[in-house]
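Only one chain is shown below, in structure tokens, and it's the form predicted alone.
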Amino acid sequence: MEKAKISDKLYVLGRREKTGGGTLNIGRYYALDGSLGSHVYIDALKPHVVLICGKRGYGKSYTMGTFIEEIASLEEEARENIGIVVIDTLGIFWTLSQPNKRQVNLIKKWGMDAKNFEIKIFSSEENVNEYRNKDIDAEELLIKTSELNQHHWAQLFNLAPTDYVAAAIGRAVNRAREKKEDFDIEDIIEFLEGDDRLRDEIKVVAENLLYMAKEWKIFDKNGTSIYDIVKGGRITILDISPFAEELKIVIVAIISRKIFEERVKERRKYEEMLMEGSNKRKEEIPITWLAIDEAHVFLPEEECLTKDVLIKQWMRQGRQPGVALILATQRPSSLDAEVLSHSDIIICHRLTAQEDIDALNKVRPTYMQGEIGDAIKRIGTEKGVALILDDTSEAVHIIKIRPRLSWHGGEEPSAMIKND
């Protein structure tokens, strides 16, 4: 069967040894009738902005997860250069490592095969030691002091920029930033302490503070390397599950904001490796695709520090320094207006509040014949199936998505335990 193009990033294929290179299987047309047509391939050699949404327990991680394995499962020309790094606030993603032995039989009726992928995990000195009793690999995650500025340390303590506290944690990040490269909280305490300009009540709040954050063992002197998180056909998930919400997204903010500057740079070296005519290759940051999970927590209607960073740096140009967003959140009325205008692929399962259809409809397409409701209604309430949107074809498609390979980890409990 020859392969019908439908656009840059959307294929139908009858089989996937005619794919060609550096598209993902996600999944089959569904007709009305519930019966399964073509194959549908997204494109993952170009940067995308993918947005998943969808009603709790139809599918949003399961098919986070599906284009995680694809990008895995990638020929090696293409997999080497390209890095995956997990934004994982659950705690599901460590079951990568372990074969969906749960739909074995589904499975193969899809003409594929239950498989682990290698993974590694960075998380807390508790989540680490748990891994590792597990065999999996995994390190303890450690944010560079020095790279938190007076905004961070607001955002983690939940106070104003301009309030004192923050402004006295502030002037001591500065005089230690002033006065040595890299340093730790011991450090920043010792220079707030000798502020003669604070008053001692302020001092008081502020060692407490910092005091409070280094036990939280995630603030260190040197840090975990990005070059040791972005790795070229490694999946790398960051289980930052254990920390609060503030932290969370302070770790999300400093980590993407580095990897983006890091892609810059090796853009521009890559240009001047067109010019002098090598065919040379090596990077030391890949094409990174960045997958969030809970995205409205990261990128939520309200003034958050990883919008900063993820909607200025990577929807905006992120193009160009070739960074890709994977998003999966329940609640689409929650985000940024800017995500969803941002997003050249939306991938829609159930969704039944009014608000959260009422936001979809504001970015509805000009292509697309009726409301968005509308078409959602048409894709039931069987798990799995969902509505596509892709601005580069200027066409609606509904789809099912395949199996996991490997163990879903974000199921909902269930006191019957059930295989297929």
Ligand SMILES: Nc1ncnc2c1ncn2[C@@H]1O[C@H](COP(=O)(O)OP(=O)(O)OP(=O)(O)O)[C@@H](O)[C@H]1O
Contents of the next structure:
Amino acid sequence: MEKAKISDKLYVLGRREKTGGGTLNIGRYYALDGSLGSHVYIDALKPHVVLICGKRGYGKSYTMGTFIEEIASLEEEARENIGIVVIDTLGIFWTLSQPNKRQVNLIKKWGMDAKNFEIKIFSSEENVNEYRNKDIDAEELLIKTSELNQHHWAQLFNLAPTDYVAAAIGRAVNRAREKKEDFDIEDIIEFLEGDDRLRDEIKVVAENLLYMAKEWKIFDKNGTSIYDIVKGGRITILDISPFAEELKIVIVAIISRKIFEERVKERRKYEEMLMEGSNKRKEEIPITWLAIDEAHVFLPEEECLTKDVLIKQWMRQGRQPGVALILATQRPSSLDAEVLSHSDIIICHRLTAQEDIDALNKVRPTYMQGEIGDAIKRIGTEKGVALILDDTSEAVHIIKIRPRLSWHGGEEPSAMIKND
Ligand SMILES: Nc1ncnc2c1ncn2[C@@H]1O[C@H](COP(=O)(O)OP(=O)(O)OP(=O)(O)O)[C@@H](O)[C@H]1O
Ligand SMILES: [Mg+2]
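What would the structure be for the form predicted together with the ligand, rather than the form predicted alone?
Okay, now the whole complex, with that chain kicking things off.
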């Protein structure tokens, strides 16, 4: 696909300079009569927090897919320094590996061609077999048991940290950590059994829970290496759809913390390299864009383990280490308020629930004249049309997101099969 040229008059959203490479061509400006104007570009070189919101079925996951395709289509120099990790809670993003045959005419109208993207999936054993049957590169996702602290175990079993059973598991985990560098659930059970300060009935419950966790076949002495998960120039999909919500939260908390910590280390190495006067980048974990659909699961108003990582680290400190987020949610009002205030690019598809409009109004930037609700009314009911608020250029636009080149997997099941 030939990239449209950037005109000097245009802003690159999320960037102060008007031109340069490393941009995502996510769509075109949309006029109220439905006609399409110039191309819209978003900066991909700096870390951003992009929030996509809108009511059910108006294009959030689709837009997220377009973003992912665009990052994967960057010029090689930029692309190889960026890794994309998709947190797929519904198991819908594997279709990036298939061309979009459903909207061929629409894609043609935009002067593009359908295509498939190379992806790597990590998921449960059962899903991996299914993906491999479809010839998709897939591997089992394994979490290193020693990465879980007492809070993770309490979250997994829905226990308050002050609960006796949670405390018993916490003691055994600490013991295992003191005695061994790497350990598995069997080791924790052994330390639990050997703990003579615990009553038998507590041991029995704790042990039962740990045996249950073993059955999930996700915890492992070594775990999947973070270097296999994040790779420059690659789309990695973590299909966590088979797992229970508590487990999803623990997986995302552990993996996103690991990425953040590794990026902080990389950043230090990069700084040292600049001091030595070398300009050869040798990053192991590249700048990472983490895409999270159904983001309210991980960033709710209530207490949640993932918020400690995603808000306190990724959002508050992410600029330095170079980690970026693309979040999508149906319910901006149910997100932690800090998420809205950290989002520097907000893409809002049709939205009608008053509480969601109110939530956006609360963080409405000063450069925006009038109420968000009025602006959203102007975008009408067309799918893929959105209001975009860009903090960097301090501008608000109405845009139409370009069609997906690869198959969009989030469509609602319908009794009638339809193509465009
Ligand atoms: N930019 C677009 N161009 C063409 N069609 C689009 C576009 N955006 C969305 N659509 C159409 O709208 C449908 C619904 O989009 P999508 O699955 O992204 O909705 P959603 O907002 O994620 O919904 P949910 O809240 O149920 O997850 C898509 O299957 C596609 O047919
Ligand atoms: Mg969706």
